[in-house]
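The chain that follows stands alone, in the form predicted alone, written as structure tokens.
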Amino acid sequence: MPTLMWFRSDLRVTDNTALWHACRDASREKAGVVAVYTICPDQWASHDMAPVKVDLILRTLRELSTELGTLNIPLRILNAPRFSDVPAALLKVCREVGAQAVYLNKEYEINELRRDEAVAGALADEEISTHAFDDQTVVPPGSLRTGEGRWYTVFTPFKKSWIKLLEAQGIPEALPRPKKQEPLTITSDEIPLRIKGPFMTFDPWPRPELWPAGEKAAMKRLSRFVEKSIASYKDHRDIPGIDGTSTLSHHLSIGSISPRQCLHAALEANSGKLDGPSPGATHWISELVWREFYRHLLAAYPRLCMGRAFKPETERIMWRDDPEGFDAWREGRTGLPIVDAAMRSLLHTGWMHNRLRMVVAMYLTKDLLIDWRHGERHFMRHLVDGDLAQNNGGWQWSASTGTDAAPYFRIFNPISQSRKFDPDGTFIRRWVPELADLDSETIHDPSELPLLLRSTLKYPEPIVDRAIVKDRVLAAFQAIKA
């Protein structure tokens, strides 16, 4: 009787906890493993999943099917429009192949948790066992608690506890590729090129070459980053005009690479230490811990999956209703070059540099005083690496509604950020070509130019007067204390 391996956000063969256990246990029982993946277009649409991410998933599934084929593991594709349809779809395939066990890696979002509970219940009713594993993080959510037994809500003490645990227990090893099994009489399904649902059709992304798919591509990118860029990562990570980051977030978001694989590669570049001699590698490890922190928070506080602020009192903030300002922001015509360049890059590539994510999020929530949830949703609808935990964490940090322990009045000046991190205007010139001929000083703030010269640029005036920004946002936050 074959065992079912249910793939979700773990689209790889190597270092896949549930797959490794499924193959090992099936081998002991002299049985085989059948892989399944559920396509849920209606649910994806309701979760604001970006077409570029769906395209990446489909292309990664083709690579995964090939890799599984080398292990004689067939991949079945199940159509279940919503999560509520998944239990019946999985039961059907279990009956077809005679599976008595389903293996999976845990997901922590509230809708996914409810789906998995429904699946486990439906399977148990037919005496089919469910085996779930922690795989999305190096340290499983819930493993780290404060001295009072609470979940950590501030990053620095979380990081210290994370490091202390790994130094005491050792770094979890990356699991090997499973062994090849005997062939089954079950064939793999075709992976669709496009997915059509009643609410949204996910067509192929027109520029797939921007985001090579599959675990081989992910490992190639990791190797390239460690070899060429990790040493200078701390110095270059905030400069959007150069290739100074790992660009692995899209692979991590769908699981074509594991956080353990990333951590081991960083340790190798850091003399085997979490805080070692390489400032770049040490800082990148810290960024991996940030990823873990936001995942732990999502597991601890389900309201973060429901459009709720982490700080309940900030639900009373009177955000501005400004459709025109929001449209100008999302289309890249705010009159602030670094903001517009960042937003245009998102629309054209499906990705945005992390420093710029903070800049544009701070601009929307502080300069325009528009609800962070609008920005969070816009990002999810366009990001190839859209991930609820990371996206929500970043937006709430910027909006000062999240876990950041710093005072709520942190406000980025986008012009200062532009001059600091894109000093020559390299990134701006690429995405705002109407400003390409300006010198490296005026390109950051064309509003300083004489009116006659500004009129020749065909570039909008700033849509908000920065002189009012600080007082307005401070007043909005002070009002909730009354």
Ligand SMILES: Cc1cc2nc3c(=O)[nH]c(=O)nc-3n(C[C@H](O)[C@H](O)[C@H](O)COP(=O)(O)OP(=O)(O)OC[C@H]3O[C@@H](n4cnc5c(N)ncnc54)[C@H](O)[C@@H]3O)c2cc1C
The other form holds:
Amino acid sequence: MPTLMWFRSDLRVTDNTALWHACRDASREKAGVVAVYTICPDQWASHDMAPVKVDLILRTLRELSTELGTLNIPLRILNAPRFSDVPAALLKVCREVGAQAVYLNKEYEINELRRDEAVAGALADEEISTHAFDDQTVVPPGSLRTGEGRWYTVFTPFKKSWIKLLEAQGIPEALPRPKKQEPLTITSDEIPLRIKGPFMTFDPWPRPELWPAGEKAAMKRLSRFVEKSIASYKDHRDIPGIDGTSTLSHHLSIGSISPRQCLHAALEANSGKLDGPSPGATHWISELVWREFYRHLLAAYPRLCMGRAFKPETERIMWRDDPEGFDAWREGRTGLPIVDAAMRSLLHTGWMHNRLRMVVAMYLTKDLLIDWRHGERHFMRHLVDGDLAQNNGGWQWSASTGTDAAPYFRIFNPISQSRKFDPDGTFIRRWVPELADLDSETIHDPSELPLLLRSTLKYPEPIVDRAIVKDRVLAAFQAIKA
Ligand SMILES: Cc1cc2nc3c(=O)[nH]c(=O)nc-3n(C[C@H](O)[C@H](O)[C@H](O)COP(=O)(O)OP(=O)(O)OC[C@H]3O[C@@H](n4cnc5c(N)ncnc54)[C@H](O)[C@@H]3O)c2cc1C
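Switch over from the form predicted alone to the form predicted together with this ligand, please.
Now the full complex is given, and it begins with the chain already shown.
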């Protein structure tokens, strides 16, 4: 009887916990493994999944199918428009191949949890067992608690506890590729080029070369980053004009690389230590911990998956209704060069530098006083690495509705951020060509130029008066205390 391996956001063969266990257990039983992936276009649309991400998933599935082929594991593709269609689709394939067990790596978002409960129930009714594994993080959600047994809600103590646990228990090894099995008579399905659901069509994304797909591409990127850039990561990570970060988030979000593989690579560059001699590697590990922190939070607080604020009292903030302001932000025509450059880069590439994600999120929520949920959704609709836990965490942190532990109210001045992190205007020049000829001083704030000169630039005037921003947002946050 073959065993079913259900792939979801773990699209790799090496260091895949559920796949490794499925193959080991099946070979003990002298059985084979059949892989399945469920395509859920309506559910994806309702989760605001970006076309660029769907395209990455499809291209990654093609790579995965090839990798699985070298192990004689066929990959079946199931169509299940919504999560509610998944139990029947899986049962059908279990019956077809005679599977008695389904292996999977856990997902922690609320709709995914409910789907998995329904699947496990439907399978159990037919005496098919489900085997679920923690695989998305180095330390499984829920295994770190405060002295009072609560989930951590502040990053720094979470990180200390994460390091303490790994120093005490050792770093989990990355699992090897499973062994090749005897061939089965089941053949792999074609991976579609586009996905047409009843309500939404995902067409191929026009610039796939920006996001090479599959675990080989991910490992290549990781090796190149560790070899060339990890040492200078701490100094370069905030400069969007420099290619100083790993750009691995899209691979992490769909699991074409594992966080353990990333951590081991960083440890090699850091004399085997979590907090070691390389400031760059130590800092990069800290970013991997942020990723773990937000995933733990999502597992602990299901309301984060339901559009609710982490700090409940901030639900009372009177956000402004400003469709024109929101459109200008989305389209990169706010009249603030660093914001416009960042927003245009997102639309064109499907990705945005972390420093700029913070700058534009602060601008939307503090300068324009627009509800963070609008920004969160726009990001999900355009990001190749769109990930509910990280995106929600980043947005709520920036909007001061989340876990920012700063004892004061954090507002970035986007012009100061621009001068500090894009000092020569390299990034602005790349994405706002109207301003390419301005000098490195005025490029950050062309509104300082004389009106006559400004009118020749064909660049919008600022849509918000910076003089009122601080008072307006502070008043909105003060009002909820009354
Ligand atoms: C408003 C906002 C929205 C965001 N939305 C997402 C999202 O949808 N998906 C996503 O993966 N990340 C998101 N981030 C986090 C971060 O911006 C990206 O992970 C990072 O820019 C990816 O680039 P990189 O792979 O080169 O990161 P590196 O700097 O090389 O970091 C390595 C890895 O660590 C993790 N990481 C880095 N910074 C953060 C961070 N601030 N928070 C959580 N994890 C982090 C990522 O997995 C990243 O790939 C968001 C941040 C903000 C402020």
